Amino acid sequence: MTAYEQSKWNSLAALLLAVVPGLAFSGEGPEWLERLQLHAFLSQGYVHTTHNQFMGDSEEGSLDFREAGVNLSLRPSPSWLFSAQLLSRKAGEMSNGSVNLDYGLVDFTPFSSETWRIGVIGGRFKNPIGLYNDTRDVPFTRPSVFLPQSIYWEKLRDIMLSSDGGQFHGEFFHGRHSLLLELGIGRFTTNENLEWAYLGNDWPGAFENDGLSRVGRLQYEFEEGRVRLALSGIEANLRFEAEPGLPTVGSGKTRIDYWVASFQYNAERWSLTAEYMREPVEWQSYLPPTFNDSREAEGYYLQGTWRTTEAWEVLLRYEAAYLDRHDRDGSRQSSLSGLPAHLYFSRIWSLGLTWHITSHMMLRGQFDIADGTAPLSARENPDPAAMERHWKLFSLLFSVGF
């Protein structure tokens, strides 16, 4: 860790330690203060891989995976909610640990009754994709150190994470059944990670939103979450404006549709979760013309968790991802690009163990056996010829939250 990175980490830690004592205030205060909620979390991860790089120099053992956040919410009346979260995230070469606004929104719900509730959100809101994207940054809300990369790609995190714009939401209840509809429109955050993922490099130029993106989720729940079914998706357009004279790739557009179908069953001691993803991607108007192409990525996983006691939880998961569902072994894409075929697919078995030390403290481990390197970022692995098809990953994550 550099001195600059250590300074940023210490500054955020000091911020958390400064605000936490405010949770324990006593005595009477203003009425609005009683409706104020403040939460925070800190986590430190360790990642080791037998080959390839993930979250830093993981072949040597990496501590470059850290998360810290402070979130604040205020509900001055039943119809209004103000909420925001500051987040610091260090993730190898993909995120430098700077403090950013994770979300900051105003939620106005003017229509509500015992059977339905309708409202709108304005500001920076979390994109409702799949079952975990809304809360993926909070370690206590996800089932493993890393979410399945077949759906929740770390290298595509920024396009999926949040949008600046507006969202409609409606909830409808009938007996043991509930239905949630969320529809949003806005602009998501773009950075070099998306350029590495969709253009293969950080080219001189700007890779930005091309108009507004649309995102939505329809979710059904039975018996307050015993069964959950959802269909969600995001439609995004990106435009690359190349610097004049760039010989390798010219300006062009990238269209992305990302769809996820989700299922979850929750029993008293165990849960079963499955999700399936399709992602049609199209590159248009790039120069040279050979860069223009289209493909349809595919990903899925099946995951089981077993809560052996109140303190211990075991996870077993299988996942698979293909950058082109019509070229599952990567041979066609390899012949066109001259790159190894294993860059275009992955199949991963994961075993996880979580120890809830207290209600505010957690230690989690995960062991992955991987065939293929599709989830890995080219930004962290700039030499594809040096990557290994078969690799293993061991990770630990210690988290505290309040």
The other form holds:
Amino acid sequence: MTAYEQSKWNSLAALLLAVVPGLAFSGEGPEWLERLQLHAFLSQGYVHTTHNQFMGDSEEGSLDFREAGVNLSLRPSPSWLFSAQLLSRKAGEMSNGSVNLDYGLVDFTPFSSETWRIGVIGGRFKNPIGLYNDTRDVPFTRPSVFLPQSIYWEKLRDIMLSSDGGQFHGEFFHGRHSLLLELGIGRFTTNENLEWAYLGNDWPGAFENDGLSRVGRLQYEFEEGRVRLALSGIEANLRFEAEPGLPTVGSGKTRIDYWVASFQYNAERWSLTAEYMREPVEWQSYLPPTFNDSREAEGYYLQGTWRTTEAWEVLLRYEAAYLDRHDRDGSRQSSLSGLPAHLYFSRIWSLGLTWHITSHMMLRGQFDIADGTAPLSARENPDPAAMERHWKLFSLLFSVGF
Amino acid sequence: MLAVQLVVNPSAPDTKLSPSTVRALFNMRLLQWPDGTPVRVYVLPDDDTLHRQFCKRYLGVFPHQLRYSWNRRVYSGIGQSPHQVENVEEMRRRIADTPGAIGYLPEDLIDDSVRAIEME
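Complement to the form predicted on its own: the form predicted together with the partner chain:
After this comes the whole thing, all chains and molecules, with the earlier chain placed first.
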């Protein structure tokens, strides 16, 4: 950690400590304070892999996985809500821990009754994708240290994360049934991770939004989420503007559709969750023409969690991901690129254990056995020849929050 | 064990609530009473026995389902969570002092400062 990073980290920690005592009287103060809410969280991870790099120098044991966030919301009247969250996230080579605006929005819900709610959101909003994307960086909203990479790709998080634009939302309730529709349009934040993921390198030039992207989710719930079914997706267009004179790759467009089907069943002591993802990607008008290709990535997982007591939770999950569902063993892609075939698929078994020490403190472990390296970032593993197809991961995460 | 009872601030306009209204209130998606007063929801911690009893009897959900729904609203910026109180005495005091408040208490703790409300 550099001195600069250290000082940012300290100032964030100081901010968190400064606001905690304020909470003690947040409910007992003047009336306007009742309408203001503050929440924060802080987590530190440890990641050890037998081979390959994930979240820093994990082969040696890495502490380069940290999350800290603080959010504030104000509801001046039942139909208006103002909210914002600052997030600092250190994720190995993929995210440097700088403080970003995770969301900052105004919600206006003029139509509201016990049977329906209809409103609009403007600003930076979290993309409603799958069951976990909206709160993917908040440790105690996740089931495990890391979300299943087959759906919630670490290296593609920037597309999934948030949009600057507007969103319509409608909720409808009838007896034990409810339906939620969210439809948004906007631009997402781009960075080098996307260029690494879709162009294989951080080339000189700009990889940016090509017009507006659309995002949406339709979700059905039975008995307040005892059964939950959802279909969600994002349609994103990116454009690469090469710097003049760049010999290896010329300007072009990348079109990405990304959709997820989700299922969850919640019993008192256990939950069963499954999600399935497809992502057709097209590279158009790049030079050289061999760069232009299309493929359809696929991913899914099946996850069971069991709450043995109030304090302990066990997780078992199987996930699989294929960068091209018509080339699941990676042989076609490998023969075209000359790179190892294991870069193009992954199958991972995960075992997790969570200890809710108090309602504000959590310790969690996750053990993965992986075959294939598709979820890993080229940015963290620049030499594909040095990567191993079979690898294991052990991670710990300590979190506090309120 | 004493039965859990839904209670409101005495100024609340309703005398009876439907099960779907109670679910909407505690899920933080029905935010005002019919007369326009903002709703203030009070709950005990997730692992409190009375909270679990309330979730089961009045809402037909498990505490972890409610927590998922509150967390999703809070940490994606589209809603707020209920006010969590430490114990039943604080619950009674806060409901008595706050117009629009709703929560729950063991039957024997209900006095004139709050009003028990029936679910249809």
